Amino acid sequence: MRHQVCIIGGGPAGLLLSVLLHRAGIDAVVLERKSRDYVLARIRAGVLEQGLCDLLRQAGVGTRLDHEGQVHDGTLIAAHGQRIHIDFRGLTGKAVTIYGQTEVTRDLYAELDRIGAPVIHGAEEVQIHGADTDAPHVTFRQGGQGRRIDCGHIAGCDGFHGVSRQTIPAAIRQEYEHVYPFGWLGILSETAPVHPELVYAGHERGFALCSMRNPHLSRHYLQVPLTDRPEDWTDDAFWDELRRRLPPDLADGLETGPSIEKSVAPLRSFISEPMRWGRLFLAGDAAHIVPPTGAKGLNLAASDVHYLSRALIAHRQGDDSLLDSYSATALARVWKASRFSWQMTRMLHRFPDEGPFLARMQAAETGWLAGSRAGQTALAENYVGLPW
């Protein structure tokens, strides 16, 4: 087989890139290791920046987003005795939209089906060859049969554990990582949200987040030790602990119910440079991971896709300047968003090994934020998304 672009990874980044390229007349194929049903069953983030919403509309997949997405004009931070409403709309003129990543993926699949763009599922043992030459190709196995795709460029959208980043020689690749000493225990439940907007709670017992997917489906998180497992927590134990970490009025109004899904996710900050090697380009979690505190993971992947699709379209028109600058351009935004995610994590989580000084500094920071319009504006600007 031959395609102009081979996209490794069928998550939202890879699927969105394929849609954008096909709309520009560029032939792309997506390779995904898992089945379509498996991909659509993944439970992931659902806070979309305005830039991602605009990009989905540009890709022709914004109809359901505009109809079903919940526009949020702010968020609530409750920590260290402070209760701070961050007014996104009033401070920046922008908002975020709550729309599950699963729904984004479903919309992208529907569009790829409509236009007949190929997605190959069950692609195992993927290997990248000749990325630093003018004739790269990708090999893989499907149903026990070896297959090969010759292509002009390769987009590595296959996540942290994928093959793409590891293809870049270690002597060239520089990786930066910070692993946090806790994880997030998350549950999904068919319950009403505790508040109209997301609630970020900092408490001496640990961080908590109350989020939602729609008016009848909530997603809640608790900071827990890395040694905790989902089966260590009954639903009742989760709800009891969440109540302890919320302001009393919100705790009293918390609707509880059986969990649909329960998992523990470790937190890390990770960035790999460069995001290009020859004709191989990294995007999304293949190049960077952020803690979910700032809701940046999916949104950073989307900005990578924006830069990369624009560069590949310009290449088709004879201009390679955007391809040449892709890594530097994408990384500039990645580092800024990673700083914000790190800052939010440091401000709201309990770090038991760092002693009382950090706790007092966190209290001082939230106290300053409560009385500073400039501080709230800076937080809002980062949360709704820095310019692309």
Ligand code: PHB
Second form
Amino acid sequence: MRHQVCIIGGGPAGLLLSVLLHRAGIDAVVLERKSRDYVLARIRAGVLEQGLCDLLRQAGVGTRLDHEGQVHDGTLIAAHGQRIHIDFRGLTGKAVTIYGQTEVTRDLYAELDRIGAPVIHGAEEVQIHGADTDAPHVTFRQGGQGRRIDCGHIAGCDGFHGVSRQTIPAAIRQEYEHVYPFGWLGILSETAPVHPELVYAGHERGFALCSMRNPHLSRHYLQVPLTDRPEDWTDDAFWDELRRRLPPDLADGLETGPSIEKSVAPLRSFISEPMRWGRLFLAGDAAHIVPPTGAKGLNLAASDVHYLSRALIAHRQGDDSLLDSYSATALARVWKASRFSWQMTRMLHRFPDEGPFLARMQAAETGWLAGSRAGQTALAENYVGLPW
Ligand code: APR
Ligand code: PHB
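Shown: the form predicted alone; wanted: the form predicted in complex with this ligand:
Below is the entire complex, every chain and molecule, led by the chain shown above.
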């Protein structure tokens, strides 16, 4: 089998790349290890920068987003006794859109079905061969059968645990990692959001976040020790702890109900350089992970895909300059968004081993932010997304 581009991984990065390439007349195949149902059952974040919304529209998958997405012009930060409304629209002229990543993925699959672009599910033992030659190929097994795809380029969109990054020789790869000493316990519940905007709460008991998917579906998180498991937390214990970490008026208005999903995720910052080796190009979580505090994971995957799709389209027109600059261009934005995610995480979480000095620094930072238009503008500019 031969395709111009072989995309490994059918998460949002791989699917979006495939749609954009097909629209430009480039034939791409997606290899996904799991089933479609499995991929669509994963609960992930849901804050979309304007750049991602525009890219989805450009990919022809903006209709449901434009009907069902909720535009948020700001967010509330409640920390160290301060209540800071960050007015994205007033400070930057931009906003974010609340629309679940699961819905983005669903829309992308529907579009790939419509245009007849191939997605191979249940692709096991994927291996990349000859990425540093002019004739790379990918082998895998499907239903016990060995298969091979010859291609011009390979896009490694297979997430943090995928094979693509590991294919780049260790001597070439430079990895940067910071692991945070806590996790986030998240629940999804069929309850009304506690506030019209997202609430990021920094409390001496730990961080909490009140997010949402729609007016009847809420997503809440608590900072918890890494040793906690979801089954250690009853729904009642979750709601009680969330109430303690919110400002009293919001806690009083919190609607509670049974959780329909509950999970713990560790927090990590990770960047692997370079994002290209020969004809292999990494995009999304395959190359970098951010802690979820700034909601940047999906958005960074989208900017990578934007840079990579336009580079592959230029290549077909005989211009390789964008392929050559892909890694540097993508990484420049990745580092900036990673800095923001790291800084939001530092500002709002309790770091159990760092003592009272850090706590006073955090209080000073939020005190400054509360009174500084410049500080709020900097936060807003990063939250709505730096330019592509
Ligand atoms: N072979 C084939 N597919 C693989 C392999 C493999 N060896 N390893 C992983 N995959 C698949 C996974 O099953 C998953 O569907 O690659 C996909 C990677 O998707 P994501 O982890 O969602 O990563 P990405 O598309 O980069 O999305 C980035 O979305 O999922 C979030 O946390 C993520 O917010 C981040 C953003
Ligand atoms: C979410 O809705 O899941 C969400 C929102 C904002 C974040 C992280 C997660 O910063």
